[in-house]
Structures are given as structure tokens and as C-alpha cells.
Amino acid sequence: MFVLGLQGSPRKKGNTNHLLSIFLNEAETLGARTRTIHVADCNIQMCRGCMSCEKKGLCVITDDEMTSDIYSLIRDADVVVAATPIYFYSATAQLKALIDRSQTLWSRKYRFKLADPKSKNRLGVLLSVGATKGENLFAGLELTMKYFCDAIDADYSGNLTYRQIEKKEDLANSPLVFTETRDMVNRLLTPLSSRKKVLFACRENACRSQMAAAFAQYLGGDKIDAFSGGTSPANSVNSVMAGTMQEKGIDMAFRKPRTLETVISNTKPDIIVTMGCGEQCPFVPGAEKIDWDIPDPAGKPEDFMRHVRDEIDQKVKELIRKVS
């Protein structure tokens, strides 16, 4: 379980730091991978409503920390908390910037009809502090986070807002918080923390083991925390590949090869399926071992790769069952 902590207050001490760290410290009591990204310190262009991501599918802005990193970060992640101060009742500008970037992620799944993987048990919170005790101070920020949820396919589940919180210290002498935090924590993590890790295996984790994974997050996500990686990563996920599960209507954009190791020093799995290539896993005491038999589709013609991502569909889903 990935939890993405989204800090947008420019003070990296301030109240709104200091809670999304108490939100993301108890997601990590319940074994989940944390990250902080504080945006006031990302390269993030504003969107410059050019409408390219609605006719290409890919934001036309490419050297920046959105293209590089964020949006694989985003589609990685189980949970994205937003966390700001309120600034003229809505979020900072450098959050409001992320957000409104996430243009491209609403234009693969809306005009693009396209599903991310993850998509049916992304969780979506907001947190958020403000100095006044006015009755609407929370309202305007509500309503873009739920569109910012759309966009990202994540299901807003809930926020937790603090007014005449203006101190440094206002915050941290409120006992309130730490309950109201903890109890929402295990509310919305401990279903996702109880599922099977699963890690798909193979040489580059270009092809055959993203798809698997891919399969497992979309067919299986609430009982699956899927994983994937190579021993020997390119440097991006197979094209032909790409093309062929969108046909099933899965989108494979921003997500990135990576080595076993790395996936294993962040999670340790339960199940560990190689897909028959001769790839020699890090031994992980307790964990179960499946071989799938599948030829590397690599190279080969589209009609090949089509035949290699059914098969690995069909064994998708009598891993759901086994686990079930």
C-alpha cells in the first residue's frame, strides 16, 4: 500500500505539515509506504490550457516534475492526501498548479476512455487548516479536491478541515487531532492493508509482468496490493504492449520499470509470480513462489503480444480466485 502525502503549504514547518506528517506516520503503523512530495519546492508549470492532453493524451509541457515524476507517482498510489492552508478559500497556488495539471489524467479517462488501473480503490483526502472560524471556509477547497479526485480516479473519502489554526504551535496542542487522524487512518487503510502482496516477475518489467500487475490492480485491487519488477528494468514500459491493453481499455501510461530489489526493500510479499523466463528472484523468506509458463512477447508481431496479454488475463483471474 503506497500512501502520496501532497504537502502544499510553502512552510515546510508549519501546521499543514504537521498534520498530513501525523496522517502519513499513522498510515505507516499499518505498513504502508509513505512519500511526501512539498510542492512548493516542485518545477510544476501552470497548465497552459492549449487542450493538447484532450487530442494526444500526454500534457504538451515535458520538462518539468509533473511529466518527470508526479503523474507516475499519482497513478502508483493508493491513497493521495492533499493537504493545504486556506488561501481566499481555496489552496495554495503552487497546489492549485498540480491540480490543475491533473488535465491530463481527467483527458485519458474521459476522452481517452481510458481506466487506470487503480482506479477502483483509489482513496482520495483532503486535509486542510485555516486562521478564520468562518461557516464556508472549507467549502471552495471541498469542491476542487472532489473534481481533483475525478480526475486522478481516486474516491473522495473525506477531509479533515481545522479552523483558527494560525500558530505554529495551535495545532500541535490539540489532542483532538491526533484522534481525529488516527481514527480515520485505520477507517479507510486497514481494508487496503489486509490484502494479498502480490509481486510479477520478470527480466525488463516492460511487458509481461506490468500487464500482470496491471490485470491485478483493475480485476482484483480490494483483495491484490500488486506489484511488479525485473531484474534487469528498461527503461520504459513496452509500446506495443501499451497499445494492446488499451484495447482493453486499461491505461499503461506513466508507469515505470523497476528493479526487484527496489520493489522488495518497500514491501515484502506474500506471493511472487515469475512468468517463466529463468529471472533469479531475491529469495524473501515466507513467500510463496508461482511460475507462469509465458513466452516474452517482446519483438514479436501485435497479434503475438494480444495472444501473451489474454493468457496472462486469464491467469490473473484465477490468482484473484486462489486468494479470494
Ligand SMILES: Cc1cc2nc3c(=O)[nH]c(=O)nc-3n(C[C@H](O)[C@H](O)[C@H](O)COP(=O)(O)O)c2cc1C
The other form holds:
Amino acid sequence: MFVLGLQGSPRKKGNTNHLLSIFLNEAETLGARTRTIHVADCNIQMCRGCMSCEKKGLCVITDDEMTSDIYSLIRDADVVVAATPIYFYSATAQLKALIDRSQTLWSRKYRFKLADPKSKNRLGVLLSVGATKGENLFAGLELTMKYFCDAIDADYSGNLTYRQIEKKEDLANSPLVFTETRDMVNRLLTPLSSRKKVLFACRENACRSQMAAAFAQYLGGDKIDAFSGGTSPANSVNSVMAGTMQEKGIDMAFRKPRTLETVISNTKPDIIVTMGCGEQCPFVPGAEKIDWDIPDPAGKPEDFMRHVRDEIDQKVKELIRKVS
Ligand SMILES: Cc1cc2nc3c(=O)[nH]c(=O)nc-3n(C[C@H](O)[C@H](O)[C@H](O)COP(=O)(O)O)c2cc1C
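Having displayed the form predicted on its own, please output the structure of the form predicted in complex with the ligand.
Now the complete complex, all chains and molecules, led by this one.
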């Protein structure tokens, strides 16, 4: 389980960061891998409103951290936690720039009718603080968050908001914050943390293991926490594979090949499914090993890729039945 925190305050030692840290620390006690993005430190260009993403499915801005990292991190996340102080009854401009750029993900979902493999199980949470105490202090932000969650394919699962928090240390002195945050984390994340962790492994993590992980996430994401890696990862996923998955309505955009060592150091799998990497696959004590022996479709004709895709689809369905 991967929990991504989007920390929207420019004050790194302020109230928002404190609240997000409590949330992420609690998530880690449930076995989650976490990452905080301090949005104000990132190079995120503002949406230009050019509508290119609605026509082509990708943003024209290619030289910032949204494109290099953040789309991928959002797609990888099981839980996205957006945390921001109230600035003029809304999110900070830094976080809003990130939110606006999620229009690319909205376009892929609604214009191109593509499904993000994690779309059925991803959760979205809002954390916020504000200095005043008005009844509607968080109303605008909540609406923004609901529509951000829709764009990133997350089920908006609630918020923790605190009024009359102004000076840097105010939240830390607030008595209920810790227990309320812990309760929320346990309520929302326990079902996700009890899923079977399944690692799909192949050589380049560009074709077979990517397809298997995507099918497992899409078809069995409530029972399986699926991830993938390769013994010698390629620079990017195979474009023919992405095209054949797209024929099934599954979106492979923003996925990145990773080494097996990296994924295993992050999450210890219960099951490792290999697809030909055989004895090169690292030994993980306690993990059940299954070999599917599926031929490498890289460089073969498109029809061969389709055949491999359908075989993997069937095997993933069997695996889901097995772990259910
Ligand atoms: C530019 C700016 C705009 C703000 N606008 C509001 C506001 O509209 N309503 C409010 O209650 N607090 C407002 N605040 C106060 C912050 O929300 C508050 O100080 C918060 O605790 C800061 O969180 P941080 O420590 O995480 O940065 C504003 C602060 C700044 C700097």
C-alpha cells in the first residue's frame, strides 16, 4: 500500500505538515509505504488551458515535475492525501497548480474512456487548517477536493479540518488532533493493508509484469496489493503493450519500470509471480513463488502481444480466485 501526501503549505514546519506527518506516520504503522511531496518546492507549471490533453491525452508541458514524477506517483498511490492551509477560502496556489494539471488525468478518464488500473480502490483524503472559525471556512476547498478526487480516480473518503489554527505551533497544541487522525487512518486504511501483497516479476518490467500488475489492480484491487519489477528494467514501458491494454480500456500511461530490489525493499511480498526471470529473481524468505512461464512478447508482432495479454488476463483471474 502506497500513501502519497501532497503537502500544500509553503511553511514546511507549519501546521499542515504537522497534520500530514501524523497521518503518514500512522499509515506506516499499518505497513504503508509513504511519500510526502512538498508542493511548494516542486517545479509545477500552471495549466495553460490549451485543451491539448483533451485532444491528445497528454499535457503539452513536458519539462516540469508534474510530468517527470507526479502523474506517476498519483497513479501509483492507493491513497492520496491532499493537505493544505486555507488561503482565501481555498487551497494554496501551489497545490492548486498541481490540482489544475490533473486535468490530463480527467481527460484520459472522460474523453478517452480509459481506466486507471487502481481506479476502483484508490482513496482520497483532505487535511486542512485555517485561522478563523467561520462555518463555511472549508466549504470551497471540499468541493475542489471532491472534483480533484474525481479526476485522479480516488474515492473522496473524508477530511480532517481544524479551525482557529494560525501560528506555526497551534496544531501541535490541539488536544484531539492525534486521536482523530489515528482513528481516520485505521478506519480507512486497515482494509487496504490486509490485502495479499503480490509482486509480478519479469526481466524488463516493461511488458508482462506490467500487464499482470495492472490486471490484478483493476480486477482484484480489493483483495490484492499488486506491484511489479524487473531484473534489468527498461527505460519505459513497451508502447505496443500499452496500446493492446488500451484496447481493453486499461490505461498504462505514467507507469515506470522498476528494479525488483527497489520494490522488495519497499514492500515485502506474500507471493512472487515470475514470468521467465527464473533463478535471477531475488529470494524473499516466506514468499510463495509461482512461475507462469509466459513468453516475452517484446519485439514480436502486435497479435502475439494480444495473445500474451489475454493469457495474463486469464491467469490473473485464476490468481484472484485463489487468494479470495
Ligand atoms: C496568504 C494567506 C491567506 C490566508 N487566508 C486565510 C483565510 O482565508 N481564512 C483563514 O481562516 N485563514 C487564512 N490564512 C491563515 C492560514 O490558513 C493559517 O495561518 C494556517 O494555520 C497556516 O498553515 P501552515 O502553518 O500549514 O502554513 C491565510 C494565510 C495566508 C498566508
